[in-house]
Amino acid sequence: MDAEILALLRRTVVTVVPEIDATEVVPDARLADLGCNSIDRADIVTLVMEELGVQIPVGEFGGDHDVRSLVGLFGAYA
């Protein structure tokens, strides 16, 4: 499944931010590292949780998560 939700968040990046390559979306990326604003995060966020059809509270993505967490977060909610 984590690789799946990899993909996934791999392939929603590409669609929200189409500077950015996929292959440098990898584990030990953050999303603003990448070039992300808070708002292209956001988008990210909530275009994964519709895929996986899931609800996460927000206070979840308090922090500075890189991809690994993101992806593990999703998981415990998929």
Contents of the next structure:
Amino acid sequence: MDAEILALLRRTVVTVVPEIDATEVVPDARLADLGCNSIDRADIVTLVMEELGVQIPVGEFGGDHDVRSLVGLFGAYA
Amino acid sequence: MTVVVTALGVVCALAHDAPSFAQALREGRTAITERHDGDEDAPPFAARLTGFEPSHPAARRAPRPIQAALTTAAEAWTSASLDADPLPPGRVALVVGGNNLTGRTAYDLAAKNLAYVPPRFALHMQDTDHVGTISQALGITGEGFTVGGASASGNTAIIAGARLIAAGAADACLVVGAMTDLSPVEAAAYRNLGALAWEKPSVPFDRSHAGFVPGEGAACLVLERAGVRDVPPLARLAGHAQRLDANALADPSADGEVAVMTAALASAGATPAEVGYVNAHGTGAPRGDVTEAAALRRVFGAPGPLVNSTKALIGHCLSAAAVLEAAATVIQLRDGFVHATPGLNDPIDPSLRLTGPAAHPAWIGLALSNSFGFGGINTCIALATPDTA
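Moving from the form predicted alone, what structure would you give for the form predicted together with its partner chain?
Let us now look at the entire complex, which starts with that chain.
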């Protein structure tokens, strides 16, 4: 798993939802379980895409992703 | 059926809650300052909301107008004891006064790569995001919507809220005057129209007036059907009226203003002689001030009631102006004074009983509060001490 993308995702999650502890953003966690609502999750994904300079079709994020699969998805486009 | 005001919430350049707002009104302090930061695109004279931190977690990522609105709604909610002494589900309504509340957020995003526009903006770009956020934060499940009337939006919201209660659709209604956060494009439009005070400071009804001075703020009134809950009323909403000029322009009309004040008095079952005080629209725009002065003379004759403009203290808060001014009127009714109009030294019409640099102690009894909006939207509400019939 790409450690840099994981670190970026952690920072972004905390930026969008400051109540979440960055150490909870582990590969098996799901953002919804951590307390991110649907709008938080959409904002997080868009901010990470912007940071990486990539554009990933919204449909790609439709499944029930854990942090590991999100990082993999970003990594595939980065 | 009587509609009363049971609580206030205020956030503006002068004060960040209703008790400090009342204190600042008594002192006649003005929050209008001249900026010296070299930003040539921003209005040089303004009453800006600074040092304000939203207390409610639901306002965390919200735009400033929603942060301000939610803060006032939460203050009014608590002050009205709506937590401790709740109404049944669905019996509290929420009306937000204001239109075009999202221009600043849209402006700030306009330079962005469209692929990275925050999805959250799909919510934030709606004026009704105020309704969603406030209702979620306070658990409001009755009717809710926004109403717009340009600079008269606050009074149109108060009127809509009063009608929900009068129609039996709600027992209480939070009426929020939403903050206008002018983007540079919007400020430029007002400037280029000649509406904004730009070259020199401007005081309502003073011969030096030269346009309106923008202010930032929001306010909330809790309106309730009298007698449903055991809470002491601050004031009674004695009457209200709205009249159009059938005119799309920014031109004020004395006929329209006379008509709306006369209709508000009729709605209150009162005569002009019973009015102790008028909170004027009084923006500092020369034509608007002259027109309103003429309308006041025609309705009241001489000597007429005491008159001031709260905009001399907090600037013209546009969408929120009428709710802030209704709050100021309630405070003056309750506390027995008419606040100063600082800087008013050379009145355009000496026959009007305009307050100058000092406050007047006054038992008001019945007051009118005027708000007029671009597009010929004239509004007037009548507020009275709660113990008067």
